[in-house]
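A single chain comes next, written as structure tokens; it is the form predicted on its own.
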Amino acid sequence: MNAEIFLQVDNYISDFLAPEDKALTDTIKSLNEEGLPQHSVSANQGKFLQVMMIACNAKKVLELGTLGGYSTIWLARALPPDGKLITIEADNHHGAVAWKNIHNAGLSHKVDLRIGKALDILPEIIEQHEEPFDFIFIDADKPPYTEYFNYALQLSRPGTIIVCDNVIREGKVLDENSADEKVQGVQRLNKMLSENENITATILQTVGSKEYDGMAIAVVNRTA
């Protein structure tokens, strides 16, 4: 087994179950055109997020890390007509690109894009006494992943599904002496998940067009 077969199988799955339309492919193209990194989820991962949303009957969704809006489009498309998605992006330029892509996908009426640091915006959402979110996707900067998750838990209800991307880092999480702050960030998260009695969680290793990584998936048992 090698990266080539993983990519081929990923494409096989996506061709059957997660085909991209023009809005999605244009979003990926816009990342190169606007100088954004190609760090979006894969098509198959986008479909996986939709499956998780449908499983918990998600009507209200929170996303941390919008980038160019690719995952946002997948998430928003799985919402019911009265559903709402709040997505948070720290970078102004990324947010502008994302909003254009979200608008081009015809989803601006379902998406509330907020620009700023998530660690500043999340406490504001809590103070505003927002109704709990049904589904939360965390795919932002890795060092504060544990803090993001703890805020997410405060914004959840029993049954909320929380998904955190990029928590295996090509297996680098096995290095207990890693000096990489991204690795350290997900190591802290993974340890916390193993100890938190408010959730039931696991991690799925992922391979494919996004190479080797993993997603943490947690279901809230009770809120903090």
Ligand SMILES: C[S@@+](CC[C@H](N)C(=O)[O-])C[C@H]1O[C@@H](n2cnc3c(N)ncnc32)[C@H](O)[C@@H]1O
The other form holds:
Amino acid sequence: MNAEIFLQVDNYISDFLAPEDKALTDTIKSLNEEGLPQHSVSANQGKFLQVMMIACNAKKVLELGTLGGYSTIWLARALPPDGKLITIEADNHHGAVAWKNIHNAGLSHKVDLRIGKALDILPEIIEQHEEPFDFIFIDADKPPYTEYFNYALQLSRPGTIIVCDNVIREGKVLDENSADEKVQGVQRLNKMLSENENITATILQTVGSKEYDGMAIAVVNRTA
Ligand SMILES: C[S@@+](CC[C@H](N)C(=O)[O-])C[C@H]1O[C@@H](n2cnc3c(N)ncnc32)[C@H](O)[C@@H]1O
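Since the one above is the form predicted on its own, can you give the form predicted in complex with the named molecule too?
Once more the chain from above appears, this time first in line as the rest of the complex follows.
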């Protein structure tokens, strides 16, 4: 078993079940052209998010960390015609690239892109008394993942699914003495997930076209 077989199987699965169209491949190209990092989810992970959304009948979605809009496009495509998605991005340039890609995918009418730090925007959304979100995808900076998750819980209903990406970090989560603040951020989140009685959660390891990592999946049982 090695990275090569994981990549080949990832391609095998995405050829069957998560083929990319031009809007998605153009989005990936735009990251290189515009100097953004290739940190998008993979096609199979995008499809996984869609499956989770449909499982919880998601009409209202929140995303933290837009980058170039690749995951946003997968998410917005799984919304019903009257569905809405708010996506939060701290970087102005990332936001501008994302908006172009979302527009090219014909999804700008469904997407509300908010530029700013998630820790500033989330309390604003709570103050605005938004209806609860059905599905929340956390994929922004890692150190405040626990704070993001706690805000996400405040914006949830029983049955909301919350997915957090990159919580295994090539296995570095096992290092209790890690000085890496990203590792520490996800360690804190994973511990909290194990202790929080308001959710049912697990973590799936992810391999394939991206580096070895993991996604946490939580279903909200009750709001605090
Ligand atoms: C891993 S990338 C998101 C990838 C995207 N979800 C996708 O799969 O296509 C993380 C993004 O979070 C953004 N980000 C970093 N810190 C942030 C913050 N405090 N608030 C909101 N976004 C932030 C980064 O600028 C970057 O674009």
